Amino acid sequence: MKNFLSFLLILVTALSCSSKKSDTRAEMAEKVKQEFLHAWGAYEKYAWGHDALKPLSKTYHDWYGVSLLMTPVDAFDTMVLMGLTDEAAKDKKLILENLSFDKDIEVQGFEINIRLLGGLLSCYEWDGDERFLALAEDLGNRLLPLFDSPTGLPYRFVNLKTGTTRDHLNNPAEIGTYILEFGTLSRLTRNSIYYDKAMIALNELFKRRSDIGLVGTIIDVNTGEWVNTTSHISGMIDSYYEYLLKAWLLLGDENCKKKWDASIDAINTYLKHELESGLWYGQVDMHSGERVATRFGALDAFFPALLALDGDFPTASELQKSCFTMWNLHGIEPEQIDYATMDVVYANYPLRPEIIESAYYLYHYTRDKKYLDMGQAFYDGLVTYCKTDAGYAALKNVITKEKEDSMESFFLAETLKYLYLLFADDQVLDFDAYVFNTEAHPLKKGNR
């Protein structure tokens, strides 16, 4: 009862805050743009030419010991959308003069695909310079060995120079999150090998769902056997579902739409969980459907956007309300909570974008002002708790607000992009002409 009363107090506070006078959409869009410039300026000053800024120590971090220009590639299309032509031109020069994938390093295929391949494809589609496409094609070729397993399901790591692969224990998100980027690469290069490899992986994964239509968390790509049978919509599974629906929208693939329809039926049957605190999606065993945990977090907050994209606005709205409740527990969302008790399970906040993404989608479809009010709250939380004199910092703990020396590239690629688009004039991007990959890189719709 105590937890429920606390939840009611949070809800009342949130509602009262939303009634205060807010800035216009144009004013908010400009504010977000200025925060992007603040973060990008810190990157330029302290981390130029490297993968990511460390805002507290005012230094940089390279994922694999050498730079792959993670932040510059990830941030480019955000600059274009914001009309930051000078910054985009300088960024483009950095990428085209310095980015090379001819490096003897082992990389995680999933992250490289969504950030760098997706980013380069978007750079090309928004800028038109063939050198972006050449870089994307080179990277795509270096990622292809990932799929050389007995099942066609990709390994997790690959050496960019030698093609040597590693880690046969993979998850649905890292297996199923290639089709948008590889499909686009096939369309632009007129080479079907990328699409074919990604589609085989998607088909093989879907084929291994349980009798009740769910996938687990970890699978052995050599044998095709499940190692962890917990099913959910959170990290390690999330973008697999996202790409089933989006592959249909981006590439016109009807088989992916059928896969999505079958999957969402199973998700709503077994994962959906309504309590006094709201509507949630929990964790169950993939074979029995028995609930094994009442966990929900920042990564799960992408799901209202996906539901909205599928046209299920009532469910999307209710779930977004729950996500906002999670955000308001401590003025900024934790990585994960137990929604049965509303206790924080993991208290960190890595500057994640998913809840903002969902507000953007829902506002696009419904024009309900409450999503703009949510955007105001997201902006306030970020500026109040994460802004530093050198960019933005993740939080180690949303309760104590202790900062962490990290500003991931997705903060510029996703978090600030979605927040800007929520407030910006609709002419900035034709929503119906693009599909966002899971790193928020907008790719043009079109069959292969």
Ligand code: DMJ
The other form holds:
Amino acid sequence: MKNFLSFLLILVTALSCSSKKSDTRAEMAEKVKQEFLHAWGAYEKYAWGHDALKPLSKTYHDWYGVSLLMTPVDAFDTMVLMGLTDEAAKDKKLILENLSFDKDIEVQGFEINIRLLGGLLSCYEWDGDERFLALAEDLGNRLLPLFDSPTGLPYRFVNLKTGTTRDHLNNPAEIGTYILEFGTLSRLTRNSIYYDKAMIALNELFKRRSDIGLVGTIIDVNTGEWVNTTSHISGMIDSYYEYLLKAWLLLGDENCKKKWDASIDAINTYLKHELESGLWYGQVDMHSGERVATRFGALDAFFPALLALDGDFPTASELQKSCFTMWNLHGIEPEQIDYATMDVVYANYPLRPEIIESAYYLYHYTRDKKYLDMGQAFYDGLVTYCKTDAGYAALKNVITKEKEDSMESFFLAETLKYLYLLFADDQVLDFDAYVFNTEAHPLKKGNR
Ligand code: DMJ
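I've shown you the form predicted alone. Could you give me the structure of the form predicted in complex with 1-deoxymannojirimycin?
Complete assembly follows, chain above in first position.
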């Protein structure tokens, strides 16, 4: 009897271990949903009505002193996709009863566009309530003065009430990341002004690429002159390239496709870098193509997804392998490493989504189980190192695992959405019918 009981105990332990190891996709999707509810629950409890939760001090943060409901708008479509009907209904009520852009504050065009305009357009497309579209249209109008520069390249900041703009030194990402949202707004309102402004900016930027086809990091929007000529695919340039390809997919714009084709040729010629440590994309001078640094980081990890979207699966999977190596250096990814030495350059982790986004795209196209295993590792790292009793916290340092009092809205908009979609039933989202903006808001494809 004693022997039988020990046998039973061993059997039960073995079974529970193996079921933990082989959680099905559906079980993993459910687990991610529970983590979303944990994070959203903390937002509800400690930050309701504000821009973002501060998970360690259990209070809130408003970007500009007053709330623009950054987290509620950013998180809405994730709730819809996860089937969280009650939470979505409560969130919708909060947004529609409280959100107003008639505020005397200076906002950063890029962030407001990708999180709020992109978020509201997605709210409208997934929910259908015209009031979301009215909010988006109002916001779009308040962002338009950004484009009133001598070159048509947008300034960085605009006052939502007065339309006053500032900051003439801008970067390709903050210049070239409007066309998906502004194009969609034009399509839905039948007013071409938004599309036209964003397209002029994109054309003007592309026109200023170097003779070898690359852009730099900083440009003066008053003169059109480059101020910093370092070229890369990282923060300050990243989503400019993303939007060239996606504008073609979302809006059917052939010119954007041509711009993307020319850009990816130059990127692969000059930035791509194969070393013993793996395949990477580093930094070069935009005019000479001479390599100036060997840095790669969490933001660059969006690139495998983009390469996959373009059909270059060999490069996409090779690069994702490098990204995963970077993640595994410390069990969760640092903001930036030097890939020549594999040393950490910036050790923080602000709960970024890009590496998970790439795993999701690659799994969608290849069905290779290794991307699900990566997803499991991302889930484990997040839960082990970033979960707190009040939501999720960024890490100040991935080596020491010291936490930071911040949970950016993109954690709910992107990180948990992509992780959920990686594991969820394919019926949840018809991948070919949508294009994700750079904040993971799925916008419906359709010509203008
Ligand atoms: C998000 O706001 C967007 O994905 C943006 O393109 C880059 N930074 C964050 C996430 O890392």
